[in-house]
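Single chain ahead, by itself, as structure tokens, in the form predicted alone.
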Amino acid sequence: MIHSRITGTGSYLPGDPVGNAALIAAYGIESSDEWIVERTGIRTRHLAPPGTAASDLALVACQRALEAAGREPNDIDLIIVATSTPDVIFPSTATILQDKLGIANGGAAFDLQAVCSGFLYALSVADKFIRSGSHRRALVVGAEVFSRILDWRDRGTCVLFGDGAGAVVLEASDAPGVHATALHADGRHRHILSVAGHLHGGQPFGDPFLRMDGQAVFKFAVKVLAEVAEEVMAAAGKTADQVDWLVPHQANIRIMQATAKRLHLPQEKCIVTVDRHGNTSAASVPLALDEAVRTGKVGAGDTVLLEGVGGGFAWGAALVTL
């Protein structure tokens, strides 16, 4: 049987971090870091300069996966890129990408967008390229600039999110690594996370700024990544004291610590990085992910409890072991 396995992570925060105060004075948002810090977790966040798009960190992300994998561009056959902010309309960030890395092998590349559950509905597919026989090596990659759709007006959303890349190079492998994924969707839900606006003619129409009912998605993110996680552990046949880790979507630190008190893992357990990079949407699973396998927290056959939820609404876990 062909199973897929992680072998390498990678990520990338662009320009130094920003903290809440320089926040605050550079865009004359009415808020304090402490208002920041007690609703949210958020300290800092790092923003990418003009004229760097989606693309530009997902690449030194993904040379850094490869590296850690041990593999050259030209070993992969599949890339698949979760973004919300795309470099354009298309062609696909994907296909950027893959010309970026100097990949001409003719592989398959495509963006996939479930926002900030993005990267685990990516793994998911790339899985099941994998496990199919049809691929052998996938990049599997979440990439933001979530700063090009932000209003700095609107103090409840523009301190929250940030920009970044994560990656992961997914090989077939005789052994298991993705024990299970589940992937779920509620479009009763999309407005209460949503960038309504959109072109027709060349003109913008619409809001295009990114708009929130933060306590709606609160409320319906902890009960459905409570579910979705423990559905994904009966899928797997493991228990949550079988779990050693627990990387969650890095929202909003008080999400994360409800979702772990409700599948009774000590927090100790939860993988935190939202303090210091906020919410990077589909980017934030895969950094998070990253940073802890580079410090050495996470290691080589460790169980990893993966999961997202976004607009759409759209939700998802995985349950691997690296």
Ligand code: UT7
Given for the second form:
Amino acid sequence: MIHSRITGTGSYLPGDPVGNAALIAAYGIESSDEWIVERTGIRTRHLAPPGTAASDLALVACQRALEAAGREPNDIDLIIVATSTPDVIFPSTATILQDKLGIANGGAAFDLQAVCSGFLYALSVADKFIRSGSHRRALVVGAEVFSRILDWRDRGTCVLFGDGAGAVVLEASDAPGVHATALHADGRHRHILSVAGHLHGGQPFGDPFLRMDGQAVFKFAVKVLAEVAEEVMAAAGKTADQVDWLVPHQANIRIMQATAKRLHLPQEKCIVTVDRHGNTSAASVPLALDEAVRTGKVGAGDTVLLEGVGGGFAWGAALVTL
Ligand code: UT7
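Please show me the structure of the same protein in the form predicted together with the ligand, now that we have looked at it in the form predicted alone.
Below is the entire complex, every chain and molecule, led by the chain shown above.
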């Protein structure tokens, strides 16, 4: 039986960290460091300089993941980029990334749009490709430049997000790495977090910025993250005490703490990067995973519960052993 396994991780954050006070001053936001830290846990985030696109961030994250896996770009036969802030409408960010990596082997490459749960969706899809036998080595990427879709006059959203990319190399393996994945969506809730504007005839129509009903999103997130975690553990035949680490989507420290509590997981088992990265949407889970691996917290043989939730509404989880 073919399984899929994560063999390398990588990530990239652009520029220097921007603290709450500096952000507030730069954009004239009616807010305070105290409010942001108390309500979200966020202290700093990274913002991509003008001209930097999601594929630029993804490129470095992928190079680092490939190096960690001991692989060359041309070993890769599948690239999935989870992003809601693609370089252009088309071609896909994945094909742009494929070119930047110097891959010319004609492998598959495509984008996947599931907003903050995008990496979980991409990992699940890549796992299914590999287990089917059609592909052997994938780059699964989350890459975002959310700063491009923020309305700096909307203090309820602009202080929350950051830019970055994370990637894993996922390879065919005899032993299970990815034990189970679970994906869900409920489009009835699509209005509580959206970018409703669109292009028509070359002109932007409607509101091009991210809008969110924060409290509605908060309540929904806490509920479904615990449910999907239970589902994926049951599917894998594992219990919470067999989970070494929880790597949740990094949106708000209070959501992460509430999820860990509902799952009866000690807070120390929860990987936290939201304080330094903010919410990087599809990039947040692979960014947090890579940081945990590189700092030596998470190591080979550890069982890790990954999960994400966001616009759509869409959510998902994966249980993996590294
Ligand atoms: O990645 C997708 C998932 N996204 C999320 O998970 C985000 C989920 N939601 C949240 O994290 C929280 O709901 C927020 C951090 C967005 C907001 O926190 P909250 O505790 O739910 O605050 P609130 O929306 O109830 O607002 C409380 C007050 C309001 O003022 P009034 O009406 O009480 O006078 C807001 O206008 O805080 C005000 N406020 C702010 N004040 C200072 C909202 N944003 C700010 C701000 N600085 N940046």
